[in-house]
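In structure tokens, one chain follows: the form predicted on its own.
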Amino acid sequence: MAAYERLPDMDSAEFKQWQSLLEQRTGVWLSENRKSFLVTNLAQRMRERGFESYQEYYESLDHGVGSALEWANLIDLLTVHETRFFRDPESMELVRNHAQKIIDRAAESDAKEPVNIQVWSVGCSTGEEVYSLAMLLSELDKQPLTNKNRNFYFGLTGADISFPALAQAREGIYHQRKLAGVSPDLLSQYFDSLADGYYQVGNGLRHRTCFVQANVQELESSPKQLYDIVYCQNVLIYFQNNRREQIVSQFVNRLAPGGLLVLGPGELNNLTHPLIEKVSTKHCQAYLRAGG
């Protein structure tokens, strides 16, 4: 194809069968009115393999050699990665006071084990949320205790389904535009400066944190970590009401006694488990899990 405008238009059959291949194997629904999205990264795609059919591109990605390669590069750009560091403030405060409950109750007990504060970032895209978390953290890990024998450890771990978008979080490497939202005081702190107005996060806050690839609708069949908090925001969107309520329930498993989830405002009103129950916060929508 010399120009995306010799595609051929895409009529209802083959749309519906790039939308069900879509959510069969990543869950991700795509609804009538993103069909010019579909349509747009599709003709990017297949400019560049020099197909000429969505029919014919459509079979590459089962039958073709290297299908599994160019499945992830197709959804790599069939995924929206608009992400920010500190995104959510209400959301990163939410998360500061539990981590904070979290130590305040440890140091009040006669335990001397040290406190251990688990996250999961789920569709991390390329980690300016899981840096934003771990620098929250870090900053908590200044504060003294009051069982002076008590250490404070965390650890953080991103998952993503596009396996470019993990890459650039597992470098830690921003311009500084993508940095307006991270204070002088932490920038100085947790980034070391590099040419042409780059920056990267440094060794200290990068070896907290660990970035899997995954997929929201096969975490049933995944192991069974469990975390203090599970942090999912503007991900649930992409997917329908039955296949959200099923990825939430398998987050509830995943969460420790008295962990923390947060979602994204309004992603999955009205959600009941017998197993959490809601904050009562006006800007957030988060659970705690029963027994903290």
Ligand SMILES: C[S@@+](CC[C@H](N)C(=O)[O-])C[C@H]1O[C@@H](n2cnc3c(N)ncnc32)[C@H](O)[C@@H]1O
Second form
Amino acid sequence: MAAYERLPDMDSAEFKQWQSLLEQRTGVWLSENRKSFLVTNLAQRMRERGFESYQEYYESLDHGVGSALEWANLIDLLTVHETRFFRDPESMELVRNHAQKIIDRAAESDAKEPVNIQVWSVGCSTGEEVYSLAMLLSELDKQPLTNKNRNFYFGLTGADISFPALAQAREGIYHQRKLAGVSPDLLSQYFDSLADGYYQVGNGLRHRTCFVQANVQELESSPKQLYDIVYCQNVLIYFQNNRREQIVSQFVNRLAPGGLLVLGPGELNNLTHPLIEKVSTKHCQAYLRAGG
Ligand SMILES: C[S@@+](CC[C@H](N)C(=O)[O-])C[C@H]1O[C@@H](n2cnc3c(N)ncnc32)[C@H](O)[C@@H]1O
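Next block: the form predicted together with the ligand, after the form predicted on its own:
Entire complex below, previous chain first.
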């Protein structure tokens, strides 16, 4: 199909087939009103790969050499990567308070081991959320814990299904247009200026982060590391309710005792789980795991 050719029409059976393939493999549910999004993005990829019919392309994803690689490319086009620095300031504030409490508790205790805060940002897209949280924790790191002989460490893991988004996240290069949410003070402390209005997150912060490919539908088989903070916003909204609950229960399994789970406001109503308790806030949706 040449770039100027009209997209083929997608009938309702074809739409259902793609809708269910995407849901099976990623959990993302495309409602009927997002059909044009599906068609536009599929057609872009089909043109690049020289496919003329949706069926032929669909079958090529199911078997054959390179089908897994092709799926990885397509998935990037069929998922929404919109994000920005400090996107939800109130949830960020909740994280700051939680981390501050961990630090205060450590400062009061006689223990000597380092304070270590580990954060997991799930559905991290191109990295803005991870670096926002990293700046927030780095600012807390300026407090004098040293008189207690205790160091403060923190690390952040960003996870996403999209390889291209993760590649961008690892590079940490953003145009100044994308940096509106970062104050001039944080910008000068944590970013290096590059040419043409681009900035790169400095090594000090990048070394605290790692970005890994993960499908939230398959967390059961992924390593069971525990995190003090699990942050997942604007991901579950693309999933059906029953899947949201299963995924959140995997998050809870990876929360350290006393850990904080932050979701996007309204992303999962009426969540009940025996191990967590809702944090009482006006605008955020957050939970604490018992213990700690
Ligand atoms: C709209 S972005 C949200 C980015 C960021 N959390 C924020 O709130 O600004 C949604 C991200 O979820 C990712 N995603 C979608 N389905 C996923 C899945 N099954 N497993 C892991 N990540 C997924 C997409 O690739 C995308 O980067």
